[in-house]
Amino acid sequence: MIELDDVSIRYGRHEVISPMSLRIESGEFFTLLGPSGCGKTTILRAIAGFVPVASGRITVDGTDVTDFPAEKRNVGMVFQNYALFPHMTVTENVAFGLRVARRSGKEISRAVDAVLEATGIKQHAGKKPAELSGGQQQRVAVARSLVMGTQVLLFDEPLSNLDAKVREDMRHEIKRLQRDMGFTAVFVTHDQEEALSMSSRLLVINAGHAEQVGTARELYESPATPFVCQFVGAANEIGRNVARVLGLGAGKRHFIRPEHVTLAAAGDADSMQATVTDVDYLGSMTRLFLEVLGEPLQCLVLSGAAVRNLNIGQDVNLNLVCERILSFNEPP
């Protein structure tokens, strides 16, 4: 278990992380999600011991590690490029930390064999990193941390440099490793799909502030703030003209997900007329860009006969699923 108790972080006079409290349970796959520069990697590095905190404390499994150096925290770090030694074999890479710690040869051999077996890369023990696939390299990076006895692994955007297909495969690989081996994972990303698909819980961060903690479903369906609503998945902000027609309250900001904007049959008395301004064919789904009462709106629908022949400039009828509208009070 990892706890941040009122932790703040400063670079000089600039506060990059406002006082923040957080509890990550043992065995969780917990994600720090936010745009570039929001402070998520800074929090990760503070947990690892690479960044000092200005106030508050950090505990790992009940031990206050706030003032511990990184090597004393029993926390492993998996970097973007895996940081494997290219001239060493898999066995040598995994054993490196144990050799630095001056463990006996017999202890190193036993521990390395066990972790290579557990991570499914024992058959690659004699290979060097250049001979391994991305997934196999990922397993070596995880094995290297686990062999030191840690049960907490920190992942600093390890998939950001991969193409889309490899990235998707690696998401499943990391998730399967974490599930099978039961370690606590803290994962940093700015990719919403990545975060939603992998995490047991997430923290959304904005400009050094904690916006909301919850499951993927909670953040998507019940966002606490307009920022979370717009950052976690796509969301239309409903303009004043459409809000007036729908009878939505003034003094609030209203949002609706594109999948909750539906096409209606011609002549539907409850529908609104819209004009198609663009069409994105996405395979199984089609995203329509619309103009309604002079205001933009996106609609996400199944690719089928209803949208196959839609063209820019064509008029359509649509309904908004009003019970799925998300409303937030305007700030004072």
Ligand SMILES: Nc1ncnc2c1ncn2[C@@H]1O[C@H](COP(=O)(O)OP(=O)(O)O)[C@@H](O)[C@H]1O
The other form holds:
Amino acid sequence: MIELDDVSIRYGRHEVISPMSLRIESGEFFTLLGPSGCGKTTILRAIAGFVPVASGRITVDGTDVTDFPAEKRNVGMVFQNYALFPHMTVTENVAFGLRVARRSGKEISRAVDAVLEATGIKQHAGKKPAELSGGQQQRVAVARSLVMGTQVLLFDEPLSNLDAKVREDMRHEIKRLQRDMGFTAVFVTHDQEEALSMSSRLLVINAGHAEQVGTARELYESPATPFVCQFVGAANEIGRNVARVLGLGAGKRHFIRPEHVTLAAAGDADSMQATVTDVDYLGSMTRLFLEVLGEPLQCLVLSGAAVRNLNIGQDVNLNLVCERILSFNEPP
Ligand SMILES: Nc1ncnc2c1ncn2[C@@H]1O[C@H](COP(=O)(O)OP(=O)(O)O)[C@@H](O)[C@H]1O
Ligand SMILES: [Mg+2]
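Let's compare: the form predicted on its own is above, so bring in the form predicted in complex with the named molecule.
What follows is the whole complex; the chain from before opens it.
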């Protein structure tokens, strides 16, 4: 278990992380999600012991590690390029930390053997990193931390340099490895789809502030702030004119997700008239860019007969699924 208790972090005079408290349970796949520059890497580095905190405490499994150097914290960092030694074999890479710690040869070979077996890379033990796939390299990087007895692994955007297909395979790879090995993962990404698909829980960060902690479903269906609403998934902010027609409260901000804007039959008395301004065919789904009462609104629908022949400039009728409107007590 990792606990951050009122932790703030400064670079010089600049406070990049405002005081935040957070509790990550053992065995969780916990993700820090937020736009570039919001402070995700800084938080990871503070947990790892590479950056000092300005205030607050960090505990790992009940031990206050706030003043511990990185090597005493028992947390491992998995970097984007995996930082494997290219001239060493898999076995040598995994054994490296134990050699530096001056363990006996017998102990090293027993521990390395066990972790290579457990992480499923034993058959590649004699290969160099360049002879391995990305997924196998990832496993070596994880094995290298686990062999040291580390139960907490920190991942800083390990997938962000990969192309879409490999990336998706690697998500499953990391998830499976984490599930099989049972370590606690703290994963950083700015990619909301990656975050939603991988995590047991997530923290959304905005400019150094904790916005909301929750499961993917909680964040998506019940966002606590307009920022979370717009950063986790897509959301239309409902314009003044549409809000007035729907009788939505003034002085608040109202949002609706594109999949909750639906096309209606031509004669539907409750529907609103809209004009198609653009059509994005996405394969299984089609995104419609619409204009309603002079205000933009996006609609996401299955690519069926209803949208097959829609053209720019054409009029359609639409409904907003009112019970799915997300409202926030904040003046627009
Ligand atoms: N070593 C540093 N010195 C000063 N400012 C830094 C340093 N590292 C990061 N920052 C600043 O701290 C903020 C958070 O950075 P970072 O944690 O890297 O964000 P993220 O990982 O979410 O992209 C940014 O404004 C960044 O410019
Ligand atoms: Mg970063």
